[in-house]
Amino acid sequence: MEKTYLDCLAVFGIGGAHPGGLLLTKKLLAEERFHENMVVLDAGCGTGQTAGYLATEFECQVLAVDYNPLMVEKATERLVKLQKDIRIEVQDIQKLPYEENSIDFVLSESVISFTTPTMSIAELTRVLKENGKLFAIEMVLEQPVSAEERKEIMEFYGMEQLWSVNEWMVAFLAAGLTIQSIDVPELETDNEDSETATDFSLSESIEEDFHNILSQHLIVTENYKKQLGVRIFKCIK
């Protein structure tokens, strides 16, 4: 089976792999008001860094899902150590097991882009309660690219689409969401802060192919740094 970029993230167990990492997550949630009865879904939880932060900082009820079993395994190891009651399982955010109108808040950090976005947005909207919120950090196309360039980016990341801000807006609105704001995040990191610095949960054996994929990711992001950007979409149902 061909190894993918997402497989690479799982093998290296990169915590806070989304742009801006946990530092951005903290800023994003700083003004939100959570309480113990609120149900928060970390949609595409990776190694569980954000889910752990949510449960520790806000004492809300946290659900965490990821499509990659290795990610869920590593997230489970992290969250067990925190001794928090966090439900974590392998699930596809395009087809969730939760009832309609059952989730208060959905956080998706660089996840929807790697699915069929129209399906994922519709499903996340379905499980949201009325007046529930969806915050999504997603890759956007800042400038037009050639067909060849678009193909290179999409094939490397395993994406079905590469959307502009306007195309993302259309998708959120079509799902029945109201867009509260679209923000350009500050993506600085503080690697001297052990809590927010990128962390790793390395697999025991990492094949050379995965090192090559990680190197290629750095090349792609550098080559297309003017064409690719990031937005925070804050939506309400």
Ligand SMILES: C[S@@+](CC[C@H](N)C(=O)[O-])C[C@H]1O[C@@H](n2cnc3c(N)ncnc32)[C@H](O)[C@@H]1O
Second form
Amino acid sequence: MEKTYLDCLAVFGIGGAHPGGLLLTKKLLAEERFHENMVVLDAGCGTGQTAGYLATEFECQVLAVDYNPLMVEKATERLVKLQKDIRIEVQDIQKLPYEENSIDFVLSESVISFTTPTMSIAELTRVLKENGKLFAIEMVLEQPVSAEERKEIMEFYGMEQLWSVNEWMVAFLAAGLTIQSIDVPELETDNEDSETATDFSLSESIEEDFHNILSQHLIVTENYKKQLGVRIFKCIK
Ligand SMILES: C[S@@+](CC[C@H](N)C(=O)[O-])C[C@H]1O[C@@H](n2cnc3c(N)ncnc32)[C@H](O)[C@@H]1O
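Return one more block: the form predicted in complex with the ligand, after the form predicted on its own shown previously.
After this comes the whole thing, all chains and molecules, with the earlier chain placed first.
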């Protein structure tokens, strides 16, 4: 089977695999109020860096899900050590086994973009309680691209769509959410301190193909740095 960008993130076990990493996560959550009775869903948790931060910093009940079993294995390794209130499950965020109105807060850090967004947004909205919040850090198309360029980007990332800010807004509104704000994150690139540095949980053997995918990712982001951007969408149900 052809290896994908997401498989690559899993074998390298890249923590904070969203633009801005843990530092942006911390800024994003700094103004939020959580308590031990709140259930927070880290939708597409990857290796669990954010889930660990949430449970440690806010003492809320964390539900960390990802559809990639290798990611969940690596998240479990990280999170059991914390001995906090964290449930980790292999789940597809497009079809969750949770009751409607059961989750207080949903965080998607660069995940919805890799799904069928209309499906995952509808599903995340379904499980969210009334007045619950959904925060999403997602890739946006800043400028029009040619059909060929669009195809190259979407095929590389395995995405079904590449949406402008407006298209994202339409999707959130169509799911019944209210958009509180849409922000361009400040992404610190040259400050490689412990909060911005990538953390890895490497698999024992990593095939050459995965190194090539990682290099290709750097090329795609460089080639399309004007066309591809990031937004933080803060929505409320
Ligand atoms: C770019 S990574 C981000 C991971 C994590 N949120 C982070 O910031 O480190 C995207 C993640 O979404 C997960 N993912 C993609 N589609 C998914 C789906 N339908 N359901 C659950 N997880 C999914 C992938 O397995 C991967 O771990």
